[in-house]
Amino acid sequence: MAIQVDVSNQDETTVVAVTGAVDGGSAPGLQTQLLPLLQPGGALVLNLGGVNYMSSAGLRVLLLLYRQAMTGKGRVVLAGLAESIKDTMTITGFLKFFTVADNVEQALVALRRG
């Protein structure tokens, strides 16, 4: 199944939707469009709401994009995520990377208190 990627940009802030499942299949896509939109010193909202299924190369996509924001002073913040995307990263220790907001606007008040 195909991913749909939507940018926006909300409060000086590019905000990511992503939907469908990220797997094997779609994540090196995803990562192709994810990584260039992060820059050095910037921000970077992902709302994963519509992601149903994330398996472990949709986990490595997120490692890849947090080793970035860490190398270039950036942050990344996940909103929308769902319970059973959440137990597992939360099981395989990826939760601690991320600051997680249950929504984009929450993310985005997250992101500006730093």
Given for the second form:
Amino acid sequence: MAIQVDVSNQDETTVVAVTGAVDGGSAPGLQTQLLPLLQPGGALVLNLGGVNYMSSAGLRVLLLLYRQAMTGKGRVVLAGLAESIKDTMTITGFLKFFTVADNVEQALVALRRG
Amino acid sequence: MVKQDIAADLAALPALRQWVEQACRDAGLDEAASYRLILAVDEIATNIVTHGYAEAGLSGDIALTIERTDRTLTVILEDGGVAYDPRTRSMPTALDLDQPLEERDLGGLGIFLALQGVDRFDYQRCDDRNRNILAMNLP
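Rather than the form predicted alone that you just supplied, could I have the structure of the form predicted in complex with its partner chain?
The complete assembly is shown below, putting the previous chain first.
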């Protein structure tokens, strides 16, 4: 299934909105589009409000984004996570490593706060 | 009851999830339990497609069966790929799951999500086919 990736810029932050289901078929495409958007030292808000399904293939993309942020001293905030995806991230021990916000506005606030 | 042959192709995963989602709705399974079953079926099917068939240079399909009794909703996936019992995969320990993401090995995470998400998981090997059985208790 195709997923849609929309990129915009707000306050020098790259905001990436993903819509669709992230599974083994769609995750590689998401990875290809997403990772180049986080510049070294940059800030990125990943808006997952339009994602109602994410399998471990999607967690792998989040892991790669996280690692890229760590090595490049960039910052990432996840916004709009569905409850079910939050559950999956909790069970797998992913959630505590990410900064999460209810929506993009709050994610931008979190980034400004540092 | 649903009986459906699904191409062993990652592009077929959304259709597979839709079959399971519909069965969950018909059975009155709540949203959280439905999501866990759908995720479990998707993870096992993804494994069959990538490891059972593609990496082994094989092609084929996955036979999906969904059965419902008064007490359980059962999804059975049968495939002719490489023999593989997901239960033999060592599960990440609490310590593994607590490791910083920088150091995490993601192998087996899908199987972990599948096995811990359902109320019952079983595997059988019969007639040179893998049979993965995933079941949820009904309210």
